[in-house]
Each structure stands twice: as C-alpha cells, then as structure tokens.
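First, one chain by itself: the form predicted on its own, in structure tokens.
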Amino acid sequence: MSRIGIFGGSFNPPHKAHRAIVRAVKEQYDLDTVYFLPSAKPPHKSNDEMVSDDHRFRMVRFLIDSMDDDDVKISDFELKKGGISYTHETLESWKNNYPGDELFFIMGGDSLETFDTWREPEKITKYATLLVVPRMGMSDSELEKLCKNRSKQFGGSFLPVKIKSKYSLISSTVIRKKFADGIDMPEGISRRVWRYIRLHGLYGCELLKYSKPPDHKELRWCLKSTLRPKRLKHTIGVAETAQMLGNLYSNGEATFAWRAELAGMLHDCAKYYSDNEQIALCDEYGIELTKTERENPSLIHAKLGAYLARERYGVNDEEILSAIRLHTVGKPDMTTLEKIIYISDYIEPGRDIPTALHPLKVIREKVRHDLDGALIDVVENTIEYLGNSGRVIDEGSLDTWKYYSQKKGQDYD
C-alpha cells in the first residue's frame, strides 16, 4: 500500500509556497508520493485570468524539476478529463484504479471554511484523509479547531499542516497582481516559472524578446525555463557536437564554430509545445505546412523553431535559421552548416541507438573527416525507422538521400 498524496488546485501560477507544502506533507505525513493535479475549471473560481491548461501544465512540471524530487509527480487526470472538476469525482476514479493506496487530499485553510458548499463533501471524506493547509493569517491552533469541527461535521479525517516557509504567506492572486503591477519578478516564484511566463507574456507581462542573440548564460537560462530536463541536455549533446564539428569544417571561418553551436542551442527551441499548438501557433504565423507535416506533428518544430529563433531570440542569420528549420528531414544541396546540424541533432552522445542500420559508433567516427556519408547514414537510418515503425516518410528525407546517394556515386566514378 502506498501512501498517495493529491494536491489539486489551478496554479495560476504556480509558485514556492506551493513546493513548500508538497514537502512539509511528504515529511509530517509520511507520504511515499506527492501528485500535483491542475484542475481545468476549478468550480469555485472565476477563469478571467486563467491562462491555458498547456502553460500551467508546463509551469507545475518545471516547479516540480527544481525540487530535484523523484517522488512529486503530475497528473493530467483534470486536464484531459476536462470541463469543471469535482474533487470528489477525481477521488473516486483515482480510488478505483488504485484501490490499494492511501489517499490524502492536501487543500487549503481557506477552502476548508466553506468545505460545506463543496459537491459532495461526505465522498470526499470517505475516499482520502484531508491534510489541511492554513491561510494567510491563520494560527495552528485555529487550524487544529477547524479540523475537529469539520470532522464532527462530515466524518472522516482532517489534519493540519505545518508550514514554516519565508513564503507561506505567497499566493497566485498577489502574484498575479504584482505581474499587472508592473512588478517585474514577484517574491515566491522560481526562476524558470518566471522567465517562461516572461518568454509568454503571460499575466499582463511584456513579452520577453531579444533584438540580437542573448549570451550563452542567459540562452541557457530561456531553454531551461521551458524544455525540459531531459531535451535540455540533449540540445546541449547537439551543441557540443555542432560546435566540435564547425572547428573541424570551419575553412578558415572565424565564427563559424560559435554560429553552429547557437544553432545547435536553438535546434529544438519549439519542442515543447504540444502538438496541437504548434499546428496553431503555424497558422497564426503564416507557416506554411504541408499534409505530410500536419498528419505527422513531430516534423513542425523544426519550421517553428526557426520563426522563433528570429523572432523571439533575435537571429537574423539567414543560415542558421535553414540549418534549424532543415534538422529533422534535411534537403538536397545543403550548406556545411546545415549539414553538422542535421547530423549532429543525431549523433549527440545522449542518443543510444542499438538497433541502427549504421552504428551511431561508425558514424561519429566517419562525420570527422566525411560529411557526406555521415549523412547519408543518417538520412538511411532515419529511413529505417521510420518504415519499420509504420510511420510516414516525409518526401523531404527522400529527396536528401537520393541526392547525396547519387553524389556520392558520382564522387566514386
């Protein structure tokens, strides 16, 4: 049996008192897992500044990767379900599918007092032991009265919750009025939260925008603040390939290794955004798609990464932004630098291919002193997979490798 804890809310945004009373109840309660739940319709509360379930998702997932907490998770069980949610609804399935797991409701001091105009309240205490938050203003004793009464009340388990954080006295509320404010970054929210709600312009914030490319530090920083942990390193396993590879290629080029290693940072800049969006986001900007593409989402961050490295990142390199919108399907005729990106978007040491046609191992090797066939491995893998997973192959990668196929043929004779 596990001890599940469930904390539900809409963090709009989410913030450190939030992290804050994930781990008071994981240590005063003993609890094996903390779920953040982001509700899509929160009964009790108007959506006038409620931004899309996508980037409240986004937000909680990166307030959960700076607790460096294998054990505070997310659920998107709300969000798919969609339309208002019921606590008690939620409990009930989530008892259903784990009937085995202790459940316990982490809520607020503030909700608890008008607990009584909840749907169903009486469920809600049969399927999970309340953990019990205080407001702002709250003492613990009052807390604990609180608790007993509603017990009496509705039956069930209500517990109290200490917190001692500098920012228990945070909300979402004050944080939101500080950003209409004015306030550039409100007390209690992390540092990745706040610069994704900047990179968004979110809550009334100016939109977070460069005229030329920010310094390595400061690049690093926007990436971590919206790709995750994991896609985070490997655009920087393509980076380090890329630049490794523009020294070798360089011909003599001063900045030749620095505009591969931008692009490879910049590669994947779009990769976050949910399928959906980035098909939205394409058509809002007048990025042409094709059928191919728009059946096979994966294909469009390549194009829309491109459009925001010019417009939110301030590239005007006409060759990196190819380099960047060619890196998942390639073309004939490419330039060296669109050539090290698409291939080291592949190579990076991150990846682990097992299976490949052409070892990733031999092409590594072989990319150090022949481009061409390293591409032309690449392509011909990509091509692979691709057919032996059932998945379309987009014209582009066809056209790239019977273009370099033939060369290289030519190169022979």
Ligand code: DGI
Second form
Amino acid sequence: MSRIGIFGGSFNPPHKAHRAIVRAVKEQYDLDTVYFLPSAKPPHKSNDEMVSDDHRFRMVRFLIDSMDDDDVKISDFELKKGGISYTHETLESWKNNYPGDELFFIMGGDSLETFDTWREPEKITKYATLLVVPRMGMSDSELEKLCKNRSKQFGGSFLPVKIKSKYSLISSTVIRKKFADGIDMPEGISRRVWRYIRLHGLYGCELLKYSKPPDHKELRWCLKSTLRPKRLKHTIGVAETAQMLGNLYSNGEATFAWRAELAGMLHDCAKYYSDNEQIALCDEYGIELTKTERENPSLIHAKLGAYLARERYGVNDEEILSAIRLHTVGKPDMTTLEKIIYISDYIEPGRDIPTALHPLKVIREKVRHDLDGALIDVVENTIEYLGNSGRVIDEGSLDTWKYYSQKKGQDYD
Ligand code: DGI
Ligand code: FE
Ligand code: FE
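Based on the form predicted on its own presented above, generate the structure block for the form predicted together with the named molecule.
In what comes next, the whole complex appears, and the chain from above leads the way.
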C-alpha cells in the first residue's frame, strides 16, 4: 500500500513555502509520493487575481522541477474536470481509481479553522488522514490542540505538520500584493517561477521584454522558465547543431554561426503553450492561421515562435525570424540559415528516429558536405512519417518537398 500525500490549492502562485510543506510532510509522515493538486479556476467568478489554469499548472511544475525529487508530482485531476471540485469528491474518485493508496490530504491551518464550512467534512476524513500545516504565528501546542478538537468533531485523524517558522510568513496573497505594489522579486518566490511570472506579466508585475536579444545565459534562464526540461534539452541540441553548421557554411560571415545558434535557441520558444492557448494568442496578436494550422495546432508554434522572438526577445533580424517561422514545414528556395534550422531541428543529437527512411546517422554525415541533400532527406522522412501516421501533410511541407526533389533531379541531369 502506497502512502500518498495530496496537496490541494490554487497555487496562485506556487512558492517556496509550498515546497517546504511538501518536504516536511514527506519526511514526517514517511510518504511515498506527494501530488500537488491545483484547483481549477471557478467559472463565472469574479476572481480576477486568479491566473489561468495553464499558467498555474506550469508554475507548479517549475516549482516541482526545482525540488529535484521524482516522488513529488502534479495531478491535473481537478484542472481537467474544470469548475469547482469538492475535496470529498476528488478523494472519493482517487480512492476508486487507486484503492491501494492510503491518502493523506495536506491542508493549511487557515482551512482547518473553516473546515466545518467544507462540503461533507466527514467524507473527507473517511477517505484521508488530514495533515495540518500551521498558519502564521500558530504555536506547536495551539496546532496540536486544534488537531485534537477537529478529530473529536469530525472523526478521522488530523495530524500536525512541523514546519520552520520562516515559511509560515510566505503566502500567495502576500506575494501577489507585493507584485502589485511593484516589488520586483518578492521573498518566497523561486527563480524559475519568478521569471515565468515576469515573462507573462502576471499579477500586475512589469512585463519582462527585451529590446535586443539577451545574452546567452539570460536567454537560457528565460527558456528554462518556460520550456519543460526535455524541450530545453532539445532546444540546446538544435542550437549547438545550428552553430556547428553555421561555422561550416558561414561563407565568411563573421556572425553567421552566432545567428544560427540564436535561431536554434528560439525555434521552439512558443512550444510550451497548449494548443488552445496558441490559437488564442495568434488571434489576439493578429497572426493569421490557415485552416490546416487550426486543425493541426502542432504546426502553429513556428509562426507564434517567430512572433515571440521579435516581441519578447527583441530579435529584429528578419532571416532569424523566418528561420524560426519555417522550421516545421520549410518552403521552396530557403536561405542557408533557414535550411540549417530546419535540418538541425531534425538531426540534433537528442533525436532518435529508428525507423526513418533515411537513417539519422546518414543525414548527420551528409549535412557536412551536402546541405540540400540532407534537407531533402529530412523532408522525405517527415512526409513519410506523417503519411504513415495518417496525418494531414501541410501544403508548406509538400511545396518544400516538390521544390527540392525537383532540384535534386535537375542536379543529377
Ligand atoms: O517542434 P519539434 O517537435 O521539435 O518539431 P517540428 O517543429 O518539426 O514539428 C512539430 C510537429 O509538427 C510534429 O508533431 C510534426 C508536425 N508536422 C511537421 N510537418 C507537418 C506536421 N504536421 C502536419 N500535420 N503536417 C505537416 O506537414
Ligand atoms: Fe518545432
Ligand atoms: Fe524543435
């Protein structure tokens, strides 16, 4: 039987005290896994301070990443369900789905004081042991007394969590207020979450935007605060491959490899947004989408990425922007830089496509002396893969394929 901790909350935003609470309960109650369980934004409620479900979900994941503990996870159960979820319902479904789990529900001391107003408190205590975190200024003995009283009142067991007092001073409400008051980096916010908030101008803080591309270290931080670790690794692989090819094909242009690297770093910068967010952002920013793109939203991040590269990261170099825009489907007659990004995306060292028509090993070798040859291999692989998986092939991909396969034919004449 696994001992599972469930930490429900709005996490608006998540902060270091949440992290400390999870560490404390895990250790004090010997839990196998703890889940953050963000609640969905209530519909039609005038809670303007609550940022979107997507934003909160991502911020919680960044907080979890910073814990470096595989036994701390996130559950999107309530977000997926949408609207108001009652704790007793969530715990009941959890129990039904995982009858072998012994549940521990983590709650703040504040919630404990209003526990009698919760729906079906007796059901909650039936399904889970309640782990109670002290609120600001509450002594250990006060907490214990409260827990005992609540156990008497509702049955079940309420157990106290001991936590270092400095953490009880941190709260999402205080952090939001500090952001609104113009404090740049409120105490208690982790670095990745802070940067995420700044890059999206959440909680009324000043939007972080660059008027020219930030230096490498800074850019890495921005990407680390938006992309998942796997996507970041892929991004760095693409940037390094693009830089290597940039050196090979610089044609004497001193900054060419650097430009290729920057395009590689930014090529998937919009990819962390969900499909619906990408569509909504394009509509908001006036970026036109084709019918194929609306039906296959995995194509959109290229266009949206080029937009963000300009607006958020201060890139004015049109060729870098078009390389980002074209990296997914390409186009006929691309420039060297555009080809480099298109190919690097496919051949970076982290990619492994064992069943490809043209093996990656071959393309990685070919690209060093025959850029167009490598390009056509990538296009053919992509088209074959999409065909095999029954996906719609974008007109852009087809045009690219037609153009370069014809060109290849001519070269052989
Ligand atoms: O963003 P990456 O995963 O690094 O790679 P990508 O930008 O080349 O491709 C993103 C997705 O787009 C991937 O799932 C494959 C898909 N894709 C590429 N070309 C086409 C395509 N999907 C459709 N429907 N049609 C295309 O022509
Ligand atoms: Fe991509
Ligand atoms: Fe990519």
